[in-house]
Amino acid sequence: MFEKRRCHFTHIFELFVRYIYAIIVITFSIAFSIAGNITSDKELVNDVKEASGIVMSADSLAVLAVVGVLLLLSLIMLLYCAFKWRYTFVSAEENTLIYESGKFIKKRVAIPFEKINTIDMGRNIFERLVGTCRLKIDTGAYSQRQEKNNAEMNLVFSLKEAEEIRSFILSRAELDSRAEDIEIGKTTVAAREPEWVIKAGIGDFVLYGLTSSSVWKLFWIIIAGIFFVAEIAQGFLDEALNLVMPYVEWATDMISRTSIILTLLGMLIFFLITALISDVWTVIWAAIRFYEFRVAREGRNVIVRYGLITVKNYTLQVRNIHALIIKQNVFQQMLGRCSVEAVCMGFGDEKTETALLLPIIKTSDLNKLLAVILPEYVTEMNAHPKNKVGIYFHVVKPIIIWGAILAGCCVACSYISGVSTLVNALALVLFAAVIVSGVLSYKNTMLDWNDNVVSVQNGGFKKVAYRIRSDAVQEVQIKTNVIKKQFGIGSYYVHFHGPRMNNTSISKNISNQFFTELARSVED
């Protein structure tokens, strides 16, 4: 047991950097009116030098007035969070985990230790600073007044202390499943190094950097960081431009001279600079972000800890760990490599939260790591043979969508503007995308199931699979058309229990033959 205890005080300029956006808004709302009222008001403005006997103009007090009202308001929040964190508290009472705030409206939570699903321990760089770490306890509950991606208790302590709580409550929570002898009499649990069995290396990050940089994000900031530039400093955008207008004439009619050959070949040295600078780029982000990646298993819990600048420290309860997630993109398909996310209740629920197990392995491998972190999930796919007959509606059927089309569109083109050799190789580059996709979609499609797990594969360049524990499926569904029927294929929908509300993986055009059996596996 311990007794109360208050976060650490950072936690106040944390919180005031939560509401700074809603202080800007507020201000620059009240304090344009303000401003708008001094600037047009000479008599005020003339009261105002006459009382202070400072010579100002209207737009020198507009100003003043704008500051004077966000000082006002940043004091009144900074109070607010001061007052917020003087009268938070934690404590620990038998088998219940504390937590209390307020002073005239008071709010008391008692999380069971049992009840606890993940314990998240971040610390970005302001934290690492001052020696302090975010701790997140989180059952993924719901409630009336909060959203579900909201965690119970979300507060900054001492390092120190964070890893004490974590230590105890994980310890209380063992004893609690285990109804086990364990002595806990002391206020505080010493926090032990884990026994790491998984640890990614730089061959790791690398690998990783090059299966997953995007060329088309990297173009789209160049583009977004132009019309920045134009809005900020549009006079030395304007000397650039006449700088580099005579050599973009000269490229425009070096290209109208050449042949299309010669114009595609520029194009694809361009993209392979842009995609060049891009891997570098995402290479170095995934060795900052990935930082000593490393994985363990304790008894009933998962650790994964990582990051250089932000470090992510969570622990996940393998009891709650509902589903796990295999991604591929077409890269990582090529090389036989993917990625692995955990689908854990009071964990991923936020838009910036993601339960990383693995960030990059060979795909042979998968099932003898999961081994050692999470012998659950431990499965092979593909038990259950595909309809070939999905190939018509796999591959066959976009191919005469798209097929019409881009056929329209080079008609309503070369009628415009005359046969255009551009556009035509366009067309069958995208013409031959949309098959390759249609292959890698049938190819991907799979269904499969054992006593514990539910194994969904779906995707075409994108590739992603499911493993599902049987008892979080909460539905099996399986839709289909009057064509399908014919065929005896449908799509099956399994939906399973998770953190957000919507957690569906899909099979689309599986026979239809293997839904009984399948629902009835999950009903057992």
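Numbering follows the first chain given and starts at 1. Treat the numbers as computed from the prediction; the structure is a model and nothing was measured. Between two forms, the rigid core is defined as the largest C-alpha subset superposing within 1.5 Å. Compared with the form predicted in complex with the partner chain:
Once both forms are fitted on their rigid core, the CA atom of residue 275 lies 2 Å or more apart between these two forms. Residue displacement note: residue 10 has its CA displaced by at least 2 Å between these two forms (rigid core superposed).
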Contents of the next structure:
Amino acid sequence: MFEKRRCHFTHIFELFVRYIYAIIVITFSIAFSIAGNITSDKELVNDVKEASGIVMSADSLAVLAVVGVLLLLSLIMLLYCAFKWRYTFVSAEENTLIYESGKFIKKRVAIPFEKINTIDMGRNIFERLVGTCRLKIDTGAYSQRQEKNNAEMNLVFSLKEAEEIRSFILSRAELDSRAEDIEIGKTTVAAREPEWVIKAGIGDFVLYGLTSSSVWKLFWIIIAGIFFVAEIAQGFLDEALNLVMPYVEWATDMISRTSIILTLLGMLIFFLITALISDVWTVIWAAIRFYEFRVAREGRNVIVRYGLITVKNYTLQVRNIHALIIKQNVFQQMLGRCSVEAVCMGFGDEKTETALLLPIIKTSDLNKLLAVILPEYVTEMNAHPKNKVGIYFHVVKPIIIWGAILAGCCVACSYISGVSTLVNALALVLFAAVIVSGVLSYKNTMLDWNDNVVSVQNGGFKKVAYRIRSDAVQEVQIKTNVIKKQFGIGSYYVHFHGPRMNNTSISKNISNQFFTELARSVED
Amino acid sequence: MEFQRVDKKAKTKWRFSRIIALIFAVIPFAAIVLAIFYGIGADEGSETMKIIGWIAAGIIVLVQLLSIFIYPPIEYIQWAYMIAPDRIEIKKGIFYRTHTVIPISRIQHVAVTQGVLQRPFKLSTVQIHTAGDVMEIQELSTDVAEEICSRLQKRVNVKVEEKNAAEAMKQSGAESEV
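The block above covers the form predicted on its own; next, return the form predicted in complex with the partner chain.
Up next: the whole complex, starting with the chain shown before.
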């Protein structure tokens, strides 16, 4: 039990900076959109130039007035932040945590300790400079306004105070189940450094960067950047086009004259260069973001800590972890690496948040590591005998469908001169990708279960394996159609309870004889 | 336990609601499609576009006519539900068939709803809410729906109590071992 506490006073300035930043972003985006509309009309541009000239040459008093108003506004904002800070309290009673805010519009939230699901401690660069820490407390309740208000409590304290509150809540949260441990828990949790199971090093990040396929992301960023530049510098665009056009013409000319193989080679080189840039970028980004990644199991909690600039420190209660998601992209499949995320109630209901458990590990080490962190989820994926017919639906069907579409595109484009070679080359690459993806997805599709865990695995280039706790499974579904029924196969849908609505894992085109058995195993 | 069919009046209800959809949604949509093709045809001055337009509009109406006259008996045969002591099973679909199993212990609550078109036929829908998803058994007669609702509620309570008792037993067993 503790008395009413306020946040650390530096929280005022953090709030202030956040508001100012939001206002600047909004103002700039409005200004840009207006400017964009104006510059598209050349007469208007001249008008604006004249108008702005008038402003510039006008009395400097006007400028002063504008600056004064802005200063006054920010002063009011600062006062508002201070006011908000002054009337925000957190306190604890016998078995509830109480959060109060507001003077005129009062809000009081009472959270029973046993309902608290996750405690998340994060520090961004500002908070590290002033020695504070952001404490997020979440119950994982669904709410109508989930988009707006994610964590139930999101406050900033000095580091020491945050640690105190955290260990207090942790000791209380387990009150009903481990009554005798409270005293020990209170002293040990704060003082002792947990036994870290895994510590990620630089080598891991290099591998992570090399295997994370953010190539497409970069590709889109480049395109978006081009469009953005085009938007703000529309005046330059015409001149730039005049400059670039001869090269574009030369390039299309070259493409139409060179063979398919050369075009393919060019595309490959372009792709490789993009991949290289994005890899370097991802390695640096990963090294900063996941700096000193550590995971530990302590009693009923899993503790995760990482970060160089923004330090993340979250505690997941094992009983709230409903599933593990093991992800592998195509490069990671080749190198035998995977990353593991936890589906944890009360965590990850914010869109940008994922409860990352293990950023990159050897697939062969997975069960060994899980045996220490979460022994409940250790299973050998022992696929039930696959129905060979599945290969028709995984490989042959996409080949026929995509083959027809691509052939149609090629035929249609053969009437347009100059583009034909490029389209043919693209179609070939896509067709190869379709075949590889089909084979991989046939290979990766698996379904297995034991008393504790249901494993569902799917995906071609992006292989995703779910390990779902049996009692978190809400319902199982099998979908077939007339043709699939003849072959005795169906697609399995396993719905489970997670922080967002509709968590579903799918395993396609597997023999339908396992369905009753799977349903039975989930029931008890 | 046997699978049970939905109410016999469901066939009439499906036909009725689909005829309404045909008049107020499908025919206007088909007309718009036809108009668009006629517009393109007029621009190019060709007759083929008009023919394609008639075919497209015809297909749209034909699909709805099929769902009025042919599908209801098939749906009636293929839609089924079963409420076993420990689970609920629901089967649905004509070409794409879905078979769902919900363990009774996962049910959060059960609700009975009645739409405007269901009311004249005295039909209702039973909604079964689990954590994070909703499954429906549609077109049951209101009496049956309400009976199922109360029966499920009772069974859920029994199941939860059983589960709690089993857990208590387990815990006391573990404690005595210690």
